[in-house]
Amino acid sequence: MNKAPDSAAGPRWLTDEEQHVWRAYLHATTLLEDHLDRQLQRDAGMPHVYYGLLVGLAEAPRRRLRMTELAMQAKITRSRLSHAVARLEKNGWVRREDCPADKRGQFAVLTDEGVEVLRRTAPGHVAAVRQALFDRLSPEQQKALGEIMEIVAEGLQPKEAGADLPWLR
């Protein structure tokens, strides 16, 4: 539904060109993780949220990550993180390790063969990614991009305690 707001109690409807933006939106991202998740299905047989998951790990002081760190930065339920390792270890990528500071805590640990994974598979995805996104956008709407999805994300991350945010549940 597309209406103009009738007074200031009643629900702010999109107008016809925020509804036009907001279909554009969600017609390219699923479109676009749709695209990116069968490339990497298909060269590396996981789907995009591990792939993410592995180059967290990759990226980190000495490949570790707390799995309450690594759930924070894929943006994912410690629930989901969790199904996600166990995935991930059965491959021999990931492996997890005990917290020595913390009994209760775990580390996520990228192994030999997960950095081979990577290796292997970024390219690949270097490409479909470059493809799908950066090679169809001017560098001026390349940057007008990233500073508009860091606007969302700020405001979809509330600093507060008791937010509620994937990786606190």
Contents of the next structure:
Protein chains: 2
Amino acid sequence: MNKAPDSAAGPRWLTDEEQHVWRAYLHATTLLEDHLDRQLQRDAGMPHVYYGLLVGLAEAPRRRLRMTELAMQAKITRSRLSHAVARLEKNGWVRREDCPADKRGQFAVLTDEGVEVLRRTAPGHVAAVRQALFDRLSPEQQKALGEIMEIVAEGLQPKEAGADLPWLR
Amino acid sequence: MNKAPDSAAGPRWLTDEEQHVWRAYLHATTLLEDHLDRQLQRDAGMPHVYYGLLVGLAEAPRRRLRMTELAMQAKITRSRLSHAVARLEKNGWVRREDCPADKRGQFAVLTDEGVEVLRRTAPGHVAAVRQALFDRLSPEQQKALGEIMEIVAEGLQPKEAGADLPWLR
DNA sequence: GGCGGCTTCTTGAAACTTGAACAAGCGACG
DNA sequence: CGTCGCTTGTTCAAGTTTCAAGAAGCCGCC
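Okay, that's the form predicted on its own, but what's the structure of the form predicted together with the DNA?
Everything in the complex follows now, all chains and molecules, and the chain you saw is the first one.
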């Protein structure tokens, strides 16, 4: 897929425009992430990733998901999830349950308290996202952003579709 | 600036399209960040943020910057920078120097070894960015992305321009 | 049955980040 | 001068993330 080995012809540096775009990207994404992280830490007492876990559970069938599924949904490692759920459990927002069908498995279950936290904090969070992002972009820009992000995500998909050959990595 | 208080008319949830865009955004940005973080951790032995610090220093006048300036450039807190520089110092990539003009001040200075690390790892990093982002986007999309990110960043600017009134916060 | 390879989830230690609190120096204004 | 308010950079403790290692159960195959 590469036209030529980088090392042979010198690295292909970013052009000025690319560099500009890249810096804008880094700048904006870190600012936005920090912003939302603080907003949630302040209003909900947890970081953005943890909030995402609760949302994931809230949308799942019986407000429960296997650990691995939840981890994949949130794009974090199982290890990280383990620690995170331990913390959320301490808060009373999530509970663990054994999986009857697979004795290795655990369900993470959103408790009523967890639902309540979401109910209370979701509006503020949505407002923050809206204000930081959607209120500032034209419909065309929103559409473009969606498409761009889909392309980028697709190129980085860790698994999915068996399209590539894991055993060659 | 708000049309109506959220609490009065119910929160303005995201539309389906907005939700779709937002998820794509989260998905793509976390995948990309993870990807680059691992790439750099593997090839350069440091996380992306630390790499950014070295780059910042490399571009500064005498390869040095005051701690606060560097922190602002990298959009991190002074505290975090303090830790980071301590670590980079241990690696021999950065050195601290007193500021003669202000006895409180410290310069972070990129060492020759630091320059060397950059020289050695920058090509790989650029390649990773290119492959994950620019190689997949059309010129129009690149342009659009740049504009969008600028808008978003502008809306979150923590300081700048004295346009708002700090004493009212 | 039972062995080997795989998946599931957890653990522990080290690295990194956060936020509050702090020592030290600056600078202006009386 | 002196002192009050502010900035600079660090430190500490608590919280989070990573990575490597490991206990336990599943599954297929002989």
